[in-house]
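In the form predicted alone, a lone chain appears below as C-alpha cells.
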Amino acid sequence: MSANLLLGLSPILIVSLGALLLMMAEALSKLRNEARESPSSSLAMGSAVVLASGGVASLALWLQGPDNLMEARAALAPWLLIDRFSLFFFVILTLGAFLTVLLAGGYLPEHKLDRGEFYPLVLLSTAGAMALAAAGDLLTMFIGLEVMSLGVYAMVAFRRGSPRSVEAAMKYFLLGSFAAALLLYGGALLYGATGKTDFSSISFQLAHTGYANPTNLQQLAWENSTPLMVIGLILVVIGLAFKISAVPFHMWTPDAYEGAPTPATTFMAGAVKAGAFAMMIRVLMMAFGDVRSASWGSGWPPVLAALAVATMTVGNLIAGRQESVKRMLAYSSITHAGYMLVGVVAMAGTARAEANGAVLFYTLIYTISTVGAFGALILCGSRGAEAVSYEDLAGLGKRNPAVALALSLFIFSLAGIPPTAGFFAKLYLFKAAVSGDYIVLTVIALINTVIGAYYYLRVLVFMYFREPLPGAPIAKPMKSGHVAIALVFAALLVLALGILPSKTLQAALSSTISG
C-alpha cells in the first residue's frame, strides 16, 4: 500500500485504528482490580485525540488539496471519493463526534453509565459515517450506512436497565432495518437497470434512457429499464427521507431522542444526521443529478420540496406542544432537517454551487449549536436533579448565570438569530433557494423560521422570567470539567463563525462533488 494511498485514507483510518485501540485499553483497564477509577475520564479524553486528529488530518489535506492525491483517489474510486466534499464533511463529522465524547464523559459517570464501550462505539459509528460520505458505490454507502447504524443502535439502548430507553432503541432498530432494506432493493433495481453500481455510472446510464427511435439493442435495453431505474429512486429516497428524519418518516426520532443518554441523542442529532446528508446529497447529485432526473418536471426535486415542507411544518408544530425541552430538541432537529432539505432542492437549480456550499456549511453550524444545546442541557442537570421540563429550567438564569448563558448562546444560534453562526446559515440557505428560482420554498421557509422561534424563546422565557414553583423540583446543574471544555469550545465556534463567517463560507463553496 502506498503512503499516497495511506495518506488519502488518513482521517478514515486513524478514527478507525483509534477505535481499536480504546476497545483493547478498554478490555485491559477491566483485568486491573486496583482502585476501581471510573474509566469515562482516560477513554473520553483519549476517544477526544483521535478524532482531534482526524479532524487535524482531514482539515490538512483539504488545505493541500485532494488534486494532489491523484494516485490514492484512483485506486480508491469509485468506491471511495476522497475530494473536498468528503474532506469537509469530515471535519464536521470529527468535530460532532469530539464534542460528543468530552460531554460522555461528564455525563455517564454522574448518571451511573460508566461503561468504556460508549467510545469505541462513538468512534466506529464516526468511521462509517465517514465512510458514508466518500461513498461513490452503491456497495460502499451501504456498508457505510450500516456499521455507522449499528453503532448508534447500541447506544441509544446504552441505559440497559431503562424500558424507555431499551423501547427507543428496539424502534430505532426496526425501523431502520426496514429502511435499510428498502435502500438495499432500491440499489438492487438500480443494479438490474444499469448493470453498474457506482454513482457516476449509473448517472451516464440514466442521461441515454428514453431515446425516442432507438438505434441500436443497448439503447433499446436502457429505454425498456426505465420503469426500474424510476421505481429504485423512489425506494432510494424513501430510505434517504427515513435517515434524515424526514417527515413523514420521523416516527423513530423523537423516542429515540428521548429515550437515547443525552450523549447519545447528541450524537445522533449532529454527528449521524450530517453523515445522512452526505449521502443524500452525493447520491442525488452524482446518481441523479442528469438534466431528466434533476428537473422539477419529471424528477426528484418536487418531491423532495414536498419533503421540505412538510418536514419544516410538521416539526415546528409538534416543537411547539412539547413539555420536555430534549423531545422539544428532538422535533427541532426534525424541522432543521426541512431546511437543508430547501437547500438540497435548490442544488437542482441554476445556483447549483452556491446552494451546495450553503448545505454544507449550514450542517457545519447545525452541528455544533444542536450539539452545544444538548451539552447545555446536560449541564443544567445531574443525577436525581435533571432537566427534563421547561418547568425544571425555571429561575435557572438566577440559580445559575453561567450555564443558563450557555443554553441561551446555542438557542440563538438554532433560532437564527444574530450575530450567532446560526443566522448567517439560514441567511446563506435562504439566499441559495432565491437564486435558484425557489421562491415560494423559501417564503415557507422563513414562516417556520418565525414560527420555532416561539419554543426557542419559551426556553429562555422559563429561564430568565419564571421561578420554580412551590415544592416542585428543581434541576441542579452538574460539576464536570469535560463538559465545560466542550460547551466553551462550542461557544467559541458559533460566535467565531457568526462574527467572520465568510472564510468558513468560501471553504464550503469550494467543497463541490467531485463525479
Second form
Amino acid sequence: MSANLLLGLSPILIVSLGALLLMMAEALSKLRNEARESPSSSLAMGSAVVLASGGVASLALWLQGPDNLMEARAALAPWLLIDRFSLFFFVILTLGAFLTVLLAGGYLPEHKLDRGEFYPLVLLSTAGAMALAAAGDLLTMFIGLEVMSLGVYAMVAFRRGSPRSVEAAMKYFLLGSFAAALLLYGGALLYGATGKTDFSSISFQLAHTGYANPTNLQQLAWENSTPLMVIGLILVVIGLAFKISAVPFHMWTPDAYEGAPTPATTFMAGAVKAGAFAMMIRVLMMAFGDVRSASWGSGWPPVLAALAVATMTVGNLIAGRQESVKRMLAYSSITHAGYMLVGVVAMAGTARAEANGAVLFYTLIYTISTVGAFGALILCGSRGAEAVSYEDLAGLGKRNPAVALALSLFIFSLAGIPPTAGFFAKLYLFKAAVSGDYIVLTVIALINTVIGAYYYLRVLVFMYFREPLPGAPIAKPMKSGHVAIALVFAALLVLALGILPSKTLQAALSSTISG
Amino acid sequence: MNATLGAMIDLWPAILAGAVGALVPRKPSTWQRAGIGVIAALLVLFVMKLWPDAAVAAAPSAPSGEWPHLLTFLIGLPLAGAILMLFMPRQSPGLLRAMTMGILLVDLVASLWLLTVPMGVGWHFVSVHDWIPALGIRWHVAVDGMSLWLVLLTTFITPIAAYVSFGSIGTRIKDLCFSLLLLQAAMLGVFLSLDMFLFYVFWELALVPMYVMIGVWGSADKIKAALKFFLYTMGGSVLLLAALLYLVHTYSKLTGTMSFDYLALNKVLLPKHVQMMCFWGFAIAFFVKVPLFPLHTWLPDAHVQAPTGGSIILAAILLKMGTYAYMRFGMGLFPFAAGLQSATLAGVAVFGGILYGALCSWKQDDLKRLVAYSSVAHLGYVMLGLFAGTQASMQGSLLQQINHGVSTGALFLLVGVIYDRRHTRTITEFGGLAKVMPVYTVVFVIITMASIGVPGTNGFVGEFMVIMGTYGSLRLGKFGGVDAVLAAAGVILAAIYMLSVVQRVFFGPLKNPKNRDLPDLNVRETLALAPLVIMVFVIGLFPSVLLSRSAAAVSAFEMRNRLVWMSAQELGEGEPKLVTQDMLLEGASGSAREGMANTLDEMDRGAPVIPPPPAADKPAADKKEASK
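Following the display of the form predicted alone, present the structure of the form predicted in complex with the partner chain.
Every component of the complex follows; first up is the chain already shown.
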C-alpha cells in the first residue's frame, strides 16, 4: 500500500480510525468516577478534533487537486472515487458532524444522556456517509449507506427511557431497512440488465448497447433488458428519495426528527441528507447521465421534477401548520430537499456545470444553517425546560438576546433573506435552474420560498413580539461553551459566505464529478 | 525589516481589529484580552482572504469635485452605526439616542454635498467595485437627477422620524435605534444602487427593520399587520427575482459574460411576449410596494398598527421605493412592455388609486386610516404620471413623490401628536380642538392644504404637472384626456375628505370633556414639524429648485425609452438581442444624432464592459448572420 493511496484515503481513514480510538478511550474511561467528570466533555472535544482534521485533510486534498493522486485513484476506482466532487462533500460532511459533536457536548450532559457511545456513533456514521459520497459502485454505495444508517438508528434511540424516542427509532429503522432493500433490489436488477455494478460501466453499457449499429443479437438483448433497467432505476431512485426524505417518502422524517435527541436530529438533517444527495447526484449523473436517460422526454428528469414540486409544496404547507419548532424545522428540511432536487433536475439540462456548483453550494449552506438552527434551539432550552413549541420561545428576545439573535440569523438564512448565505445559495440555485430553461420549476420554487417565509417568521414573531403567557412553562436557556462555540462558528460562516461567496462558489463550480 | 513593515501595512485591518478586540472589552483578564484580540484579527484576516482578488474595477473617470466614495459613505455610515449599535449598552438609552441622531444628521449633512454638483444627464458620484466576480455582481452606486431628490428626502425625513419616535417610544430603545439605522442604510441603498443584485439585497433588507418596527412598537393587532406587510412585499419580490434571473440568463447567453448591472441589462431586447412577462414580474413587485390597487390592502393595516415614526418612514420613503423602482427599472428595462400596458395601468391608477382611494378615505372614522387611504390616492397621481410617460408628467410625478413624502409624513406626525395625548384616533371623539390647540390647528390646516394641492403649496405644482402631462400623452392615446379629467376630479374629492376632517376635528363646539385640557404642541413636536412646514412652502413657491436638477435626466430617460421602444417594435417576436447605439440611432442623422449619441454615452457611464467574443466563436456568429 503506497503512501499516495493512504493520502488519497486519508479523510475517511482519519475519521474511522478516530472513531475506533475514541471507542477504546470511552470503554477504558469507565474506570473513572463519572459523578465527578462528564465523559462528554473530553469525548466531544476529541471527536471534534478528529472531524476537524478529517475536514482539513479533505480541504488540503481538494486544494492540491485529485490529479496528483492518480495512483490512489487508479487503485480505488471504481469502488471509491476520490475526485473534487467527493472531496467537497467530505468537507460538508465533516463540517456538519463537527458542529454536531460540539452540540452534543453541551446537550447530552444537560439532559442527563451523558453516555459516551454517541460520539463514536457520529464518527462511524460520518465515515459511512463519506464512503457513500465517494462510492462509484453499487456495492460500496450499499455498504456506505448501511454504515451511515445503522449509526443513525442507534442515535435516534439514544434516549432509551423515552417511549417517543424508541418509537421514532423503530419507525425509522423499519422504513429505512425497507428502503435499503428496495435500493439493493434495484441494484440487483441493474446488475442483471448490464452485467456490471460500477456506475461508469453501467453508463457505458447504456450508451453503447442500444441503437448505435447494433447486431441483431445485441438489439434483442437490449430490448429485453430495458424493462429491467427502468425498474432498477426506479427502485434506486426510491431508495435514495427515502434517505433525502422527498415527498411521498417522507413520512418517517417528522417523527424521527422530533423523537431523537436534538444533536442526532441535527446530524440527520445535515450530514445524512448531504451524503444521500451526493449519492443521488453521482448515481444519476454517472450511471444514468447519458443522453437518453437524462433527457426530459425519455428519462428520469420529469420524475425527479415531480418529486421536487411535491417535496417543496407539501413540506412547506405542513410546516406552516406545526406547533412545535423542532417539527417545523423537520418539515423545513424536507422543503429544502425539494429545492435541492430542483438543482439536480437542472443538472440534466444544458447548464450542467452551473447546476452542479449550485447544488453543492446549496448543500453546504443548508447544512451549516440547519445545524445552526437546531443548535440555537438546543441553546434555548435546558433540562426540564426544553424549547419545543413556539410558545416556549415567547419573549426570548428579551430574556436572552444573544441566543435569540443567533436563532434569527439561522432562520433568516433558511428563509433566504439577504445578506445571509441562504439567500445567495437560493439565488444561485434558481439562477442555475433558469439557465437550464426550467423556468416553471423555478417559479414554483420561488413561490414556495414565500410560503416558507411565513413559518420562519413566526419564530421571530414569538421571540421578539410576544410575551410569555403568565404561568406558561417557558424555556430557560442553558449555558454551554461547546454549543456556543459551534454556534459562533456557524454564524460566522453563514455571514461570511453570504457576503463574500465568491471563492467558495468557484470551488463548488470546479467540484465536478470525474468519471 | 522593510519586508516586515510591508507585511504589517498589508495586514493593517487585521492588526487594527486585533487591537480593538483586545482593548475595548471591559474588565477581562489579560489572557481573555489576548484571546479576543487574536480571534478578531483572524476573523478579519479570513474575510480579507475571501475577498475577491480583482481589486477596484476600472472605475470610470469621475468629474472633478466629486468624491467617489460619497455614496458608499452615505450608505455605509448608518450600516456601520447599526452594527456598532449591537455592541452598545442597553442601559443607557440617552447615549443610544444621541448616537443615532448624530449619525442620521451627519448623513443628512453629507448628502447635501450632492446638491453642489450640476446634475445634467448621466451619473454622478459613480463608485464601482467588484463584489462577486464569478457572477458579475458589483458594488455599483451612482446618483442622477431622478434619484437625487429621493436620496435627499430619505436623509431629510429619517432624522425627523427618529426624533419623533424618541419622544413617544420609551421601550427597547436599542432595538429602535438599530432598526432606524438599518432602515436608513437599506433605503439609501435602494435609491442608489445600479446593480440589480445589490438593489435586490437592499430591497429585501428594508423589509426587516420595518417589520420589527411594526411588530414591536405597534398597537393591538400589530403582529398580523407586520406579517401581512412582510409577506405581501416578499411575494412580489420573488416574482421580481424570477424575471431578473431570466434577464441575466438571456444577457449571459448573448454576451458570454454575466452581469447583474442595470446598465448592462437594459441593453437586452427581449421578444414581445417574453418582455411582457418579465415586465409584469418586475411591475407586480413594485406595485405591491407603491401600493397600486388591488395590491394595496396591506397599507392601511400596516399604517394603523405602526408607531408614528414607523408610519412617517413608511409613507414618506418606503412607498417611494416602489414608485422609484418602477420608474428606473420597470420602465428603464422594459420600455416597450411598459408602454404597451400604460393605458390600462393608467386606468387602474385613476379609478383604483385616485378615485377609489379618495372615496375610501372619505368614509374612514380612524384618522390614521384616513391618511393611509389618502396615500393610496396620492400615489395614484404619481403612478399616473409615470404611466403617461411624457416629460412633464414624469417630472411632475417625481416632484409629487417628494411632496407626498413631505406632506403625508407631516400628516402622520400630526396624527401621532394627537394620539399621544388621547390614545385614540377616532374622529368622532374630537371636535373644537382649535380652541385648545391653536398652533396645532394652524399647522394641521397648512399641511391639509398642501395635501389637497392648494396653489402656493407643494402639492399643487406636482398634481398640476401630472395632470397636464397626462392630457397630452401619446402613450395613453384617446384615454389621456379622460384620465386627466378624472384625475382633476380626484383633487376635488381630496378637498372634500380632508376639509371635512378638519371641520369635524378642529371646529365646531368642544363637546368632549376629555379634550378640554389638551396641551398644545411641545418643543419636540414643533422642532420636528418646522422643517416639514418650511419645505411645503419652499417647494410650493420655488419648484424650479427641484425641477431644474431633474429635468435633464428625465428627458434623457424619456428619449432613451422612446428609442428602445422603436427598436423593440422592430424586433417584435424575434430572437432576443443586444441593443447597440447604432440600432437606437437608426432614424436620426446629423447633429441631432450626435447629441443623442452623447446623451446615450453619458447614460452608460460606469456600465460593465462587454468583452469581445472569443475568436473561435466569431465565424459561427458570422455564419448565423449570413444565413439570415
